[in-house]
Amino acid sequence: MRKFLIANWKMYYGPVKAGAWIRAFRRERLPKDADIAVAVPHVSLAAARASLGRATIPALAAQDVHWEKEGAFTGEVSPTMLQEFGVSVCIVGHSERRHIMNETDEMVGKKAVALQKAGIIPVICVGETDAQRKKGQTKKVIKDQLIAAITDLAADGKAPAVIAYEPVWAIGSGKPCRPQDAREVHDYIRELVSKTWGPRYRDETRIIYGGSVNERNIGEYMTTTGIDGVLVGGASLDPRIFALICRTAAPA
């Protein structure tokens, strides 16, 4: 299965820096047998698209979306708006959206469905907090978040969902989840996918990991069975570092 590698800039890089990042990244040696995307702030989509030109690597991704096509939703961006920029991937349910912006599992599910209908791949983030982990609630949290997000999705849709396991306690902490622990959660996610969509999709669905991934630990995750790629935050702000991560994750 082709690796799925996503850079998530979060709230960094306006149009000027976004264009410079794209141009620098395209000069790097990149793996051909991987799907690479860069999730930029909405205000930088136009600049990133202009710098990409006709290039398809990296694919242009968004960091969030609203589920309605249009309407009185001040400050929101719809799937059809993202289509106009050539966005092909969009993150939904990131822990920062859930815990800072108070997004619910139901909202994440509606966003994922809207994206898939628009032909945009939804990258659905799930993950537990440190308090939930210490209480032994990891599987319950993952199940509640995931089932709400994928129940109404088409398993074989034209934009098949990607699931990102991002333990909240590891994001930005410098303390990534141990690869063997991440593998256990990935295996559990595959069980849930199989029960929801059918056994065929257990191994066909790409499940990636995110949470303090960097150029030093990427090798460990990629040699862990069941991890199909990574969602990279802070380490992706440097195009050279993210390119190195991509080469390590998907060597030629």
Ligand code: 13P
The other form holds:
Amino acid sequence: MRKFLIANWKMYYGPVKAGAWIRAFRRERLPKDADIAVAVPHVSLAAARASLGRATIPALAAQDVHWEKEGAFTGEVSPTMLQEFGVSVCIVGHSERRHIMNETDEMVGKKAVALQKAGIIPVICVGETDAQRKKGQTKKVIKDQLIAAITDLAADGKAPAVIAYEPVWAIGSGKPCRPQDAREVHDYIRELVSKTWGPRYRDETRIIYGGSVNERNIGEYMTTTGIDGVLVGGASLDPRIFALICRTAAPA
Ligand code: 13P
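Having gone through the form predicted on its own, I am curious about the other one (the form predicted together with 1,3-dihydroxyacetonephosphate); can you provide its structure?
What follows is the whole complex; the chain from before opens it.
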């Protein structure tokens, strides 16, 4: 399975720094046998693309989207707008949006469907909080979030969804989830995918891990069965570090 490696800058880097990041990243040696994407703030997409020129690696990704094509939704951006711009990947349901912006499972599901219709790969984030894990609710939370997000998705659409397991307590905390613990959740996600879309998709769906991934621990995740890539926040802000993570994940 080709590894899926995605940088999420979150709310960092306006156009000037975005352009510089892309140019620096392009100077790095990058693996060919992996899908590499960078999720940049909407306002920096144009600068990122200008710096990319004709290069297709990294793919341009957005961090969020609205589910409608157009309309009176002040401040929002639609899947067709992203498609017109050449964005091929978009994160949905990031825990920061769920918890800070009150995004619901239903909204995440609508976004994923709308993206796929526009030919954009949705990267659907799911994950439990520390309190939920301690109460033994991890599976329930993952199930609720995942089923709401994938039930109306086409399993074999032209833009097959990627699922990102991002335990909230591991995000930006410097306390990554142990690979074997992540694997357990990934296995559970596979089971749910198989029940929802059919057994074929158990192994065909890419399930990636996110939460305090860096250049030192990437190797452990990539040698763990069932982890098909990573979603990297803080460590992706330095293009050389993210390139190193990519090379470790999928040797050039
Ligand atoms: P960190 O890598 O900074 O923990 O962030 C993970 C994340 O939220 C990526 O989407």
